[in-house]
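Have a look below at one chain only, the form predicted alone, in structure tokens format.
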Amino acid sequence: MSSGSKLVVTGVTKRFGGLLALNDVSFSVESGEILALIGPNGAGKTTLFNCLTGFLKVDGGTVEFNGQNITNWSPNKICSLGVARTFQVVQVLQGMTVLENVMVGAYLRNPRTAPARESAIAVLEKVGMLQRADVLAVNLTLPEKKRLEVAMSLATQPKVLMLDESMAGLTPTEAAEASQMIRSLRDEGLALIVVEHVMEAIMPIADRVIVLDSGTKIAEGSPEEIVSNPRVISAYLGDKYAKRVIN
């Protein structure tokens, strides 16, 4: 593991009663990279989501980031430390305006009303929301809270980001236009984890791909090298899409 990573993953297990939800998985993320985790549903993506960032205690192995061991921290104290994520079934706060959403995140590095605003403002011009300020998150479209969720992340100011399908149900057109988001935070030095079911919006975006399958990590590599990986046509991908990639 490079002495760059942001955060290591070393041998993470995860068990519900007998079955074994994740099974020694390693991994690290560098800062500036896009490492996208794919796999079949029931893999153990969002379960891994959940254990790096305190939802769920592992039952093995370690988790670090910036070289301190953070395993089993709570999720307050690991989005304090640089480490945010999204969820797959989107939380936002539904009573309350896109400004006020975004400001709720922003209150952890702001905790004065004025500055909190005024850094709120700056990620919704960022993530292309600003216009929808005013509008109460209830009223949004799916997309549209997608990417208020994602803006709350950012407004936490991590190191690491962590979407979990959050281009699920998108257009083309807005998976394109969250593909070009993503990759522009990227471009800013962010280390990001995706995990995604789109192929076609993340293989092209992707520096890095991990593949999960049962729990278990069965494949990482360039996203060229994944699509080739007979295991992962297997388990995964299918014939039908590796060919449509690859050609």
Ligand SMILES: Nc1ncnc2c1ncn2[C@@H]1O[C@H](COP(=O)(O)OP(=O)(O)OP(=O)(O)O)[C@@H](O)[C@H]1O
Given for the second form:
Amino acid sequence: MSSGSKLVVTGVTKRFGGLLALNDVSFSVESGEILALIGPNGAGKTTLFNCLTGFLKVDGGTVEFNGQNITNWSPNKICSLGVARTFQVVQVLQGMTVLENVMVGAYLRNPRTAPARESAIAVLEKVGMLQRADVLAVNLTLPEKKRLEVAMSLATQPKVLMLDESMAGLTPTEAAEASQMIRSLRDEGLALIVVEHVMEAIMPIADRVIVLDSGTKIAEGSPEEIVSNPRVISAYLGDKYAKRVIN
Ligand SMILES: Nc1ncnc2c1ncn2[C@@H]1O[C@H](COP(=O)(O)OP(=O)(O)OP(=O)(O)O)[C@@H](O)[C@H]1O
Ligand SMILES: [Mg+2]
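Show the form predicted in complex with this ligand, please, because up to now only the form predicted alone has appeared in this conversation.
Following is the full complex, with the preceding chain placed first.
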């Protein structure tokens, strides 16, 4: 059980040439909290994950984890510290089995094979994929691959976990299972940042929501505050959600 972890992001700025992809973004997330990160396509959500996990260098601002400045550390060092993420475009190792993929994550904390295997099996059980352990990743459906990515990240025993559209393409039943899993991770003490376009899936489980639009944080609040925020409705939610909530 992890407890008392906090990720603090202050004034993070990222440019791609002339494009200001992240403009002075600040927020924090801590243990036992689900922070939803929403916003239109191209808003900068994945870029923010890349900046927080060392896959991209920021041009300004700081990222602190439990008081330590981890800005622009390498992805490996950040993951070792306990900050993990999934990828919007799945990155599983296609030619390996489900179990072997999860063991890749588990080796971070268990250099020896037998303990790594045990730890990976425990994670597969937790995410409901144990019966798929021996299937080659290439033969999984896309939703299963996304779930496998969550398992690979969990196997690194993170304190902060960032999920980039892990629920995309799921049936309503599968999305409900995924929501339940995210809730139980929160209840175990993880801090979660969840990027999702399916508002029906994310809003009910979010403790807090931040909204990015063209690289700028335009709102932060409870799900109730966010769905009734005129700026968020006009920038993103529009017909997608607000009307359904009102009706
Ligand atoms: N490596 C890169 N080089 C140049 N431009 C990039 C790069 N990565 C992202 N961008 C641009 O930065 C902006 C933010 O992209 P990003 O992928 O972070 O958006 P997003 O909010 O994750 O969108 P989506 O909801 O579609 O996944 C976009 O304009 C995108 O084209
Ligand atoms: Mg994205």
